[in-house]
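For reference, the chain that follows is the form predicted alone, supplied as structure tokens.
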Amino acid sequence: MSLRMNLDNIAVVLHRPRYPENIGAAARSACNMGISRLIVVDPRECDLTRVHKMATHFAADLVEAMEEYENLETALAPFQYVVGTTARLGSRRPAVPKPRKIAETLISISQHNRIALLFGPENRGLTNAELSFCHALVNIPTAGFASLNLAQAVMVLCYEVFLASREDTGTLTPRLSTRRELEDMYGQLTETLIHINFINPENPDYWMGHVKIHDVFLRLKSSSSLTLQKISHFWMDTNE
């Protein structure tokens, strides 16, 4: 079966951008690469005159249709797959693939799932807490100075996604759970684990993170993959 990237299911999400010009330039980059959805979360300033100036008339429609949210959790709730960008690497940000590799992965996922390409604020990037919303992380390699302009980072990642839209792949990823569905599941799971005294009720968020419950479910590619056997193996592994 031949598949190509479904660009209609790709969105660029800018979290707390600081400058309207960067929003406009990011919109232009997305539009250049065939991505027609732009989401802005809690911008410090969003002067549309300055946004349009950098977006130019070419991306005016994208700016007019731009969605704005107050918080990241709400913005990402409808998405089944979130890719977070990071310049910093470390123990909390392991095995970060390059843009071309992640773009190849997204071809099959994009067929039946909405994908968010998430970019952090210009001054600090995404925090570990914000990256916890992501299913995958991507790092743009540089010659030494790792800090890229926001619109440059958007262009690099969108370019690789666009190239992947011109390639064929034979695999297919089924429809995944949205962020909202996952958070509802985590909430119910937390209540259950507290009820059976598996985690400390005084600080459940710490214990849920300590045993990496979020991570194991993100690694399960489809909601239909949550079999009793896999879940039981997970609990046995975390209690050894």
Contents of the next structure:
Protein chains: 2
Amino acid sequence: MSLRMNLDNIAVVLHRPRYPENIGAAARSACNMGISRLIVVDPRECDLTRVHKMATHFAADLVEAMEEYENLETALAPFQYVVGTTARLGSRRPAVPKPRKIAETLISISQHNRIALLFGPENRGLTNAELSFCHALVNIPTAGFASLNLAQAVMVLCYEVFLASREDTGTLTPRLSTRRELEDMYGQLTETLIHINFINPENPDYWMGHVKIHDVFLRLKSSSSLTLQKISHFWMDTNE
Amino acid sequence: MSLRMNLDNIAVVLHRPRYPENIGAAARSACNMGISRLIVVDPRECDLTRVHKMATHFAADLVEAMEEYENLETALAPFQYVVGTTARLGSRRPAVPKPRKIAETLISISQHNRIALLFGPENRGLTNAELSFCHALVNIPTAGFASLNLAQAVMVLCYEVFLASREDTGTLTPRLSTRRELEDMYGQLTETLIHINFINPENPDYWMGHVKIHDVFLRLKSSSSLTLQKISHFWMDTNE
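If the structure you just shared is the form predicted alone, then what does the corresponding form predicted together with another copy of the chain look like?
To see the whole picture, the full complex is given below, headed by that same chain.
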């Protein structure tokens, strides 16, 4: 019997889902794979009767406990690690790992940290601005036709995480920064860079907003997914 | 760039699906994973408008080309290798492999043989009689709640087959017997066993029907999935 790792720290987060049936099917998939926390952010429609129908009675408890938030920032604030799913691969999204590759890392991190598996709306996926909340991206491999049904994408990622949870990874990752702590760090960094006249106080978002500065950290993360966390901890230690 | 193996010989076969939406979602999943042949057997309902809606326009061609059969025997006749999915594991279904384990074998076999990935009805799965058509079984691992949505099960199996198709397995399996050839072999075996007074001619199905004799071959297959094929070829060679 292989060791089973705890999946209680992993949540599925659906950002702006459009169809209650997809929320229900995602709930059932998560439940199948041992993930018991589901969060919806600003759903276009969330008719619980339709959600429950697709979730079936097996996943009814998961739907009952489902959390709903108005915006992504609030929903993700308590999480130390956010993984965003993307079907699009471009120059801005280089070397995005596959579910199998990232699953083992997630299990390791999840033992002492809360992880959000973030999925975008059915019609467009996650924008670059929304992906800036993420510590890592993941791309589900497909044969040409890359657009997966939302609940199918949830299934594939949860399936890989569940399989990885049954293997002994041998390593555990220490507690990391939450999204809120990271946002605080970005805020302090902005003030400091304005203070030393490195950026224009009239327009700090040009460098610090959701595009440029997050890119720097995303690139750091490409070589090591924990680099950002180390910088964040170092930053907070030296600013306390 | 890894080698991509041909998936043209692999078909998804849905036995008695109950909901057109599940047929459509299964079509989309297969399409996502590069599998372009879909067969439905005795569907309870197959409203193409509802099928197409869930398949989306991306998988419309696959739905247009979808084949429909009245019974499982006819549908499976041209296939050399049938893999049945089962959520139930019992004494009659020992040591059922997982998708990841079987996927590499399937890719090897599929290069010179037609493979059917067989899925049972939503409400009950495949019966033991229906599983007797199968050369191998596969069980999708789950955390306690084992009942997957039909299209989700299709997705997981097709996903694993697709991933395996991108790896060089290094081995190819020669052409095997079709289901029709195997049924012919069972027929000849029955006649022979009656002829030598081994079984009662009044009630040959007692030994030869869908339970007992198939069990013998299934047990042989447990130790080697190709044993049955070898016996079948040997049998046909010596009876021609």
